[in-house]
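Only one chain is given next, in structure tokens, and it is the form predicted alone.
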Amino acid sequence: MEDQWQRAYDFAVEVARKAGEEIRKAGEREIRVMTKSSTVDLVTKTDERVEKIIIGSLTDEFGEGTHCFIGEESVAKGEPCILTDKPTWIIDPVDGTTNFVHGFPFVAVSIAFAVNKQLEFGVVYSCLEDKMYKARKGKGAFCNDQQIQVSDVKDIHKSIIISEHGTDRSPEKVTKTFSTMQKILCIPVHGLRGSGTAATNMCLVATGAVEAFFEIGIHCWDIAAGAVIVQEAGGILLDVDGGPLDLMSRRMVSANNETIAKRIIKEIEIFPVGS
């Protein structure tokens, strides 16, 4: 029986690498920066150009109108952010734009593919590190073609947890974010980290470098590809309230196992996020 989505998976890896090369080249030139929702929510011409490259390549390969797209920059310009049953690509062209602008060496291309609202595969290319993470549902997770798996740590005191501050700088949300981090750090855990890119954070969970990643305020394009990679590496995904993950809810905990995830969830101060 023909593997229906293998061609799409292989092509997504090619496109992610092509996009990553464009990002690396752009980093050597002058970077023009704009803002989206706030002065800390940045977008560059590179974000927009790379998303056009990705969507254009996928459209050329699979045909106009055959697939749907949810892209970070397209949504920022008014395109709908709705996941339907149709074959859908979920794209973050430059995950870690602020890192990119400052030369901080964690920037990723994130491409996921869903059918019937179920994720089929995910590709995350950490382009400055030249690390290609990828996974297909039911077929394992890989980094540069070497299979990866989550850590076997179950003792929260022996864990490293990763999270981000987000782009919402309202005092109420900043207070809750740092209160959560303080409580987790004081469990105590071995450490609390942040790479500046959700996709990379999830891949760090998948490789066993950290035990969990949580964030409130992320978008589907930040986590869709990483979600497949974490699950295929043996990890789990939950809502911050302990329920099942809703990809469109803008909040998530990914962890190596349920024991670590549930312990972190006890400390998370939940706050509402915008649409």
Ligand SMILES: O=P(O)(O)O[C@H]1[C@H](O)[C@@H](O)[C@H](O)[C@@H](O)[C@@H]1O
Given for the second form:
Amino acid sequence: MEDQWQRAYDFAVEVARKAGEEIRKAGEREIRVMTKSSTVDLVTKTDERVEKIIIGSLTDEFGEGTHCFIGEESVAKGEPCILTDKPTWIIDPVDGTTNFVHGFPFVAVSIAFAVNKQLEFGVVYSCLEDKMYKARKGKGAFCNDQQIQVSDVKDIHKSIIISEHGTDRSPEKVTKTFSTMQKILCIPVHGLRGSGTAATNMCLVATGAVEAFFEIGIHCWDIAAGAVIVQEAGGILLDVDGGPLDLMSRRMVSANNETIAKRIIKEIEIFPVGS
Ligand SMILES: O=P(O)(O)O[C@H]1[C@H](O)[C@@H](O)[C@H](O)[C@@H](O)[C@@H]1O
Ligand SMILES: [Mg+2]
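Switching forms now, from the form predicted alone to the form predicted in complex with the ligand, please provide the structure.
Every component of the complex follows; first up is the chain already shown.
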């Protein structure tokens, strides 16, 4: 049977690299010369510009109207965020926007592709590190074309766990997030980390650098590509309540195995996520 999505997969890698180059140029050209306080609107323009480059390239390649798009910036401007059975690109043009403004070296382009609500492939380009992570369902996960695999650690005491506090500063969320982090830290685990971008965090799970990453508050575009990469690296994806992952639920646990995932889930204090 003809391999229907290989060309789309290969092209997604090219587009991610082109988008990453645009982000690097924006960082060198614009942010360095502006005070941080005045860069927020510039960043929004960069995010929007990069998303336009990605969607424009995909539309030129595959034709107007053949595929659907869920992009962070398009949704922010009122486009629907609904995953249908149609072939759909799920895009975060600049994951780690706050990092980008500050020159903190973890900024990722995240591009995933789903058909019939099933993820076919994911590409995460950590553009300041020049690390191209990619994975296609059933065909393994790679970083710069080297196959990657999750850690084989089962003892939680020998693990590093990633979590993020996100951008919401509401008292309930902050209290529950830090209470969860405190409980996990004091299991004890070897350490807690966070890169500031969910896509990169998931790739760190996939390479075995850390054992798990969880977060409540992320969006489908932050995690869709990373989900394929973790899965194809031998990892597991669950909801924070231990049920199956729902890509649209704004909460997620990714881990190297079920033992670590379930141990983490016991400590997570769940809170509702805003719109
Ligand atoms: O809004 P930015 O600065 O991009 O940060 C969020 C990032 O997009 C997510 O991937 C992270 O997981 C969140 O914790 C960040 O707040
Ligand atoms: Mg993001």
